[in-house]
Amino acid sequence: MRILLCNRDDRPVDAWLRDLHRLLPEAQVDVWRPGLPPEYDYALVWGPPQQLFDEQPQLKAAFNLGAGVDRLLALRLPPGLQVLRLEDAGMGVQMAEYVCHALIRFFREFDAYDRQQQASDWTLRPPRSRADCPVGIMGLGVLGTRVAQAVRQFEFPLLGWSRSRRDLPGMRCFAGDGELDDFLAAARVLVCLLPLTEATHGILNRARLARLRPGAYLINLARGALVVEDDLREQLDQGHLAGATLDVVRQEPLPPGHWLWAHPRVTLTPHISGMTVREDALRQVAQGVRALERGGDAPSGLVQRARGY
């Protein structure tokens, strides 16, 4: 079999090639460059150009080296191409860490203690009730489930929302558009882990953010375009939202001068909540390639292109 590697995140490819040869010794692996003959079976991609798929229409499958496939699906892909995404690859535990850090920083008011330290103010703040701080997780796939497992250890009430019905232990689950408003109204902290699709683009707009409990907190580590940023600013400035931790924004990198940089109620990180762990990712890719070569059951991580995830 022949495999193309196109990882355009500016990381050296030598380590990727080394591990691919170790995990798939029977494969010929080449780094993509324009003009290669159309004789490859699989492509491993992150941020690929349209030219790759125009020149390689015979590809059987493309493995996206990340969890989100929205940018890949925005390209003109060959009709018969199977698309597979990473389901965890070391990202789940990182995202769980990220959410728990942001949640506890908000709940225990550590931002306020930071300000008190700057003012030499030794004041104890009264403890808050966990029962009054339900955590709602939007998106209950592999990563959302992993985050829920971590948050559960801190004994917060747990809510979950997904497009289709899920039943997870220790969580009150909501499903579909008809139950979205009730889910939002019950949440004090909202964690967004939805895939970006036509249906979810701008899903967190003014009306939906306003349905959260007063003093709510938003944590978004999925895609920036899920949130209407001007509506978020309005809800922050009006005090309906106490704050937000954002690992993703609509335009990345965020341009200088953007209001999100300086807003006192916003904490920003540069899309680092779940970074691909190379060895875990390539182990999952190798399993997927071998499953496709065998035929039979669909491999793990197969994307339903019409649905967008």
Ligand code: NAP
Contents of the next structure:
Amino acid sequence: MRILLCNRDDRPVDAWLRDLHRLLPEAQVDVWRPGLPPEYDYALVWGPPQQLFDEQPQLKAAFNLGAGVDRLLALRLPPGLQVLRLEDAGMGVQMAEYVCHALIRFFREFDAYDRQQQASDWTLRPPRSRADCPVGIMGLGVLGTRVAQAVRQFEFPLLGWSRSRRDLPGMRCFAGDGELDDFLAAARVLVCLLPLTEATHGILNRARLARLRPGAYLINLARGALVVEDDLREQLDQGHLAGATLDVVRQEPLPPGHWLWAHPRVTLTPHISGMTVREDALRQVAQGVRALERGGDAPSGLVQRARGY
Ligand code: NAP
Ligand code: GLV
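Counterpart to the form predicted alone, namely the form predicted together with the named molecule:
So here's everything in the complex, that chain up top.
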């Protein structure tokens, strides 16, 4: 069995090769470079170039070393190529931490207390009502449900929206385009964990952000292009949105001078909310490779290319 590793984004390659040899000792693993002969079975990729797939049309499957497959599916892939993605693989708990941190920081007004400390101001702010702060999670997949599980501990009213109907404990679940407006209108904090697809590109536009309760707060940890950033700015400047925590933006890295860097109501992080954990990721890949080699049932993490996630 021959495996190609093409792990861009500056991940040091030695540790990946070492762990792959340990988990799949029977495999020959090579780091991708242009011009390799078309004799590989599987590719493990993050941010691969088009050239890899042009030169390796015989690949049986590509394993995406992340959860989101939008960049990979944007390439011209061989029609029969199976695409698999990471499911949780250590990212769920990171997402849960990230959302709980941003949510509680907003709800308990820690930014305001920071400013008060700067001004030696010992004023108590009136407590806020949890009932007035429903948390809506867009995307109830692997990561959305893990985040919901964590948020539930803090007893906020919980709402969720997905394509197909879900039934999750303690959550009011909405499904499909027809229920999106009702979902948004009920939420004060909106957590976005949707995949970026044709159907979700720009989904958080002016009209949709305006449907959220006044003083709403956006937490986007999925992909920047889900949000129309100029519309977000408008809603922030008009005060309809109290603020936003963004782990992802349309152009990454965010260019110097971009308005998001300096907006007083925006908290930014550089796409770190759910980082790939090498050991967990490779364990999942090894299981996937073995499942494909055995044949039979569809392996876990198989992407439905036609629907985009
Ligand atoms: P997932 O398991 O595939 O879940 C996707 C969820 O979104 C599902 O509930 C799905 O509905 C819903 N959905 C998809 N298209 C929809 C539509 N058109 N309308 C309504 N709901 C729709 O994905 P995941 O593993 O939770 O990951 C979610 C995303 O997080 C990834 O795609 C990636 O972009 C992002 N991510 C970001 C980071 C980071 O560091 N910032 C790290 C990891 C992942 P159904 O349940 O009906 O299928
Ligand atoms: C990171 O953004 C991922 O999709 O895993």
